[in-house]
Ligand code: GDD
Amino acid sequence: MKALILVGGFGTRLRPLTLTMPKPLVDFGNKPMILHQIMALKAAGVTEVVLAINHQQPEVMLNFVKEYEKKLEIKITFSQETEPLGTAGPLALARDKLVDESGQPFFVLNSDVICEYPLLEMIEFHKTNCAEASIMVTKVDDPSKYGVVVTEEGTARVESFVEKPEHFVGNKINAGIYLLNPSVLDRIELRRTSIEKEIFPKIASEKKLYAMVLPGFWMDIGQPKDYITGQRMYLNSLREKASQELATGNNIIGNVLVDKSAVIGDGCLIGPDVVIGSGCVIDSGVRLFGCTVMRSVWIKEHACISNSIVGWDSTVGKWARVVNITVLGKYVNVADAEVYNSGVVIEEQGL
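Would you give me the structure of the chain only, in the form predicted in complex with this ligand?
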């Protein structure tokens, strides 16, 4: 089976992290975001993943691909646009890579969603319903920033699909995970096209679009607040599914994931809902909760970080406080006793 991951967005809502790293490679739970998806696809029997990219520097992605093709024994190829083709155009561009003589359906994933990826169940669902296209859906409190899916009462058949509705039409939303028959490609022209606005409504009107309700948690982690919420959900799910991966100890509260190369000093209080990346040094007396500390960060004595993201190779000074949805980019230096209360911080140039 084949799969395509849409990785071409600009990631503007996750700046400054995406100023130095393409969004799909930003770490989440100590792994690049798309690695969660590639691993799930592999587990579901996918043998080739196409990464649909547009403006990204292929070199950064290329190094990632080289490393993980070997590690995961899966073929990963690129399909690069010369101009952004939206969420459907890239499928037309990659047509030859997605279709083979087997005529099997293929997966399409948005690169910034996180969940438990029940992809084998999705294959069953797709077959049972004889669907042309299946999409996963989940319930959210504020559906206005997503694609809303309305199903026929008592069935899984999609009646209508409304992208970013202005008025309330329902609270079941498109989770960004699709299984499509090759015939869907005949509906897509090679130009900038939105699968949500132009293709799904058409398939729904022909009664060939089906929605599977996603079990477990789901989050679009493409903005800082949602990234932090998604991390809490992800750690909760790790607690249920693989609790041995979580840290334990007197200084740990709740769900905390610590890379084994990180060094944590005495008298720290860490958790709940914290991820600490490889090569980090956390000095004594530090307080961390609801936060991500990416690779090679140094947090000095008695600093406190909460509900925030600390980008790679940054340093946080003694007694400093980084709180309330603050995102530090790569190589940021927070001075001793400095306070950041929400907002983004980038590296000072020319020092």
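Got the form predicted in complex with this ligand; any chance of the form predicted on its own too?
Chain alone follows, minus partners and molecules.
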């Protein structure tokens, strides 16, 4: 099987992290975001992944591909836009990479989505319903904020889509994971096109589109607040599925993921819902909760970081506080006793 991951966005909502790193390679749970998806696709039997990138993607993406093709033993190729093509146009552009003599369906994923990726179950769902296209949906408490997927009562067949409904029509929203027959590509022109607004409604009108309800957690982690919420969900999933990966100890509260190379001093209190990356140094008396500390960060004595993201190679000074959805970019230096509350800090090169 094959898959295409839509990675063409510029990651503006995750700045300043995406000023120095393509959004798909920003760390989440101590792995590049996109690596979670590629590993799940390989586990479901996918042998080739196509990355639909934009015309301004940096060379670092090429280095990532070279590294993980070897590590995962999976073929990874690019399909590069010369102009923005929306969410459907990239499929038409990559047609030759997605279609072969096997005639098998292929996956399409939005790169911002984090979940447990029940892709094998989705393959079975697709076959059982003889669908031309299957989409993953997730249930939300307040559907008025989203485009709602309306399914036929008692079945999984999609009837219609309602954008931000004023009255309740359902609570299922598009989760950004699709399984499509090659025939779907015949419906897509090579131009800027929306698969959600132009292609799926046509397939639904022909009664060939089905919606599988996603089990477990789901989050679009494309902005800091949702990234932190998604991290909490991800760590809770690890607790249920692979608790051995989580840190333990007298200084650990709740779900905490720590790279083996990180050094944590005496008297720290870490957690809940914390991720600490490789090469980090956490000095004595530090308090961390609800945060991500990315690679090679130095947090000095008695600093406190909560509900925030600390970018690569940054330093947080003694008794400093980084709180309330603050995002530090790469090479940021927070001085001793400084307080950063609910903002973003651009990287300061050379510190």
